[in-house]
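Just the one chain here, laid out as structure tokens, in the form predicted on its own.
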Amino acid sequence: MKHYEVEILDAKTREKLCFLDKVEPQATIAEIKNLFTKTHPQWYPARQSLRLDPKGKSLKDEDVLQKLPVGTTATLYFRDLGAQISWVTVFLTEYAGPLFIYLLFYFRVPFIYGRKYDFTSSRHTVVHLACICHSFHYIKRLLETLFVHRFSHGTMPLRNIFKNCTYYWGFAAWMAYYINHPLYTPPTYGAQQVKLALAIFVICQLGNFSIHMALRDLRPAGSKTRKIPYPTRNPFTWLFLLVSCPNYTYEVGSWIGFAIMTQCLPVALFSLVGFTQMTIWAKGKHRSYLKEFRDYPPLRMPIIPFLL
């Protein structure tokens, strides 16, 4: 059997970092990363990026050596991705924070609104309903992280957790401060506005969960298989007929409902920022689907049916 020699160079300095002799032709990039770690323990596999060109794209862990456009002596270029943290840890941290922070304002713990308001309760029903909806949303996210989501990538850069937590925790504190403020004013159109908003919120939360379950069923546990998502018998998944990322569509809809319910500017801004970011993600995923699947449904848009 013909074996390969693999030379690993630093992508920036071109310094030789490692030379692997007698590598099996069927070896995957993941296996090469493990071999590289034996000589450089500080660079565990998750923080390694191996590529064929110093400025090229990272090779996938499942790529096989003999199928790459290299000779029997292969040169790979290494980049350090930095300290990594698991996606599960990131999600649990960024979602648990808003749940806890919002409740601090809801229960009006000391040093927030002044001593005479410590541990008092709002007289407005919408304030209590908003707390229930907000708590339900993040409890749902925590449970989905633990029991529903299957991640194609096990880790992400550690620095991202600070950025993500600043966004989620900061907005949670900002909106909670105003919604639970003793001087909070209920929505202009009263109970009718609240009921309509609650219906939007509940429908979108059910839709979001339904899409997450449908996506979970597409990927077997421990697999990185990608398939085209299609509607199931669940009516909430029928939005797949029109958009590539209906989970984002429903997520934005939930926050629009919450903004209408509370009539609170920070919630509206949170919805707008979230929509902007999710649109970027949806467009990226939509392009990925079009590139990977030739028979991808042409009618679909990234996030908003017929528009965007």
Given for the second form:
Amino acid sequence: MKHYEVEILDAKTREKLCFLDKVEPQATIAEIKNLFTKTHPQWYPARQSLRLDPKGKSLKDEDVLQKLPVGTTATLYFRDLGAQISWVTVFLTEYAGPLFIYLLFYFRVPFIYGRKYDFTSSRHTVVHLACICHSFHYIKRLLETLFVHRFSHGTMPLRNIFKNCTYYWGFAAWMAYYINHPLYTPPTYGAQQVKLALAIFVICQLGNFSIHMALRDLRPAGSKTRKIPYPTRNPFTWLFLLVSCPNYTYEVGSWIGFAIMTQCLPVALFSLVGFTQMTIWAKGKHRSYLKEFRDYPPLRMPIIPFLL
Amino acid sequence: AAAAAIAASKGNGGGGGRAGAGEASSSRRKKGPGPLTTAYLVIYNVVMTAGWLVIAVGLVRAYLAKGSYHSLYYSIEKPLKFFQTGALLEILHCAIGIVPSSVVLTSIQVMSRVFLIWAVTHSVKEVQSEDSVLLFVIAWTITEIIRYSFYTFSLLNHLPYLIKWARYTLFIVLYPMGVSGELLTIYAALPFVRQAGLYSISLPNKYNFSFDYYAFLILIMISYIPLFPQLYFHMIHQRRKILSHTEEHKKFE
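Having seen the form predicted on its own, the form predicted together with the partner chain:
Starting with the chain above, the whole complex follows.
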């Protein structure tokens, strides 16, 4: 069996960074990245992007050398993706922030609403219910990040954490400020509106959790395999019949429920922005399902049944 | 909203990306607009150039008639509002793809100026007689006359060097001038906004939302701090790239 030679050039300057001779033909990109790190310790594997073309797509970690369209001397182009941080860390900081920030407003700590309101409590039941719902939502997310999600990509660029935290923390503070404000106005249709909203919220939270469990079962621990998710015996997962990303559908539903419950404009805006972002993600996921699986169920839409 | 600063730059170099696309000699341009689209764009840019010329003439005539530069705003208020608002069409042009610039960037640039015209100068009558208004009006007027004629000539494939040079040179003075005018005008409006509670929503209300226009205007003023130097140096860089490129060409010819 013939060995391969691999040279790695800088994608921008074309400078030769590394030459590996006698690489096994079955070597994966992940293994090449590990070899490359030995000569350039500052670029740990997660930071590296290797491509066949300087401006082309990054090769996947599991791509095998002999299956790539290269001769026995392969030229790979390297790009530094910048400092990386693990998804778990990002998610934990993103979600712990809103949980904590919301509670600061709920307990009306000093310097927010004026001295005479410090540590007072709202006289509206819905404010307390909203706090329970908001906290529950983020505690659920934190626990899911720790115990349910399996991440196919280990890391993301460090700067994302600043961007994402500004978004989540900022919105949380903005919403919490109004919901816990001493001059808060309770919902127009009173208890009826709150009950309906609570029902929407609880159903969507259960649905979201069910989908996360179903997705977890789809991907065995430690693997990166991808399969088409199908409904299971749990009725909440039946939404998979109609959409590719029911977890997003349920997430948007939760926030709409929360917006109806609190009747607070910033919550509605947060729902809208979240919906827009999740639609973009869902469309991407939907597209990749269609590309990957020829027998993908044709009835499915990305996020909203029959519509979007 | 931070973008009132960008607005001032619009004519000069903020639209640097667009400049490249508008240039006839650009070989990177994939596909030019069709004849009908070009005709429409030419008409639009001619009308806008003429509009800002009307404003310029209006300013000069009013100055000559009055013998004073104070309160010239009233003499050109209508065409200023009309043609600055007409710039909203530029967002549409980008959105439907007949002009190859970023929709987001163009929106920010145009909206921030429309904001200054309607939400500040029009809404706060007390600032209309301030000299700061005249400062940005003059900066905008010169900028826009050059910018729209730049587009017109580019579309017709006959761009005089003088116009190109002016577009990438005058901003050095006009941009800081416009920004100062804008900032001083917003600053002058602040006490009146606070006094009248203009465009502000206060709690309690059934939407559980409040808005403090006074604080919002202060935030806008603060946003000039990071944006102004960034844009100014971007434009200087653009100027070096485009003007030196032309000179090299001349040598070859």
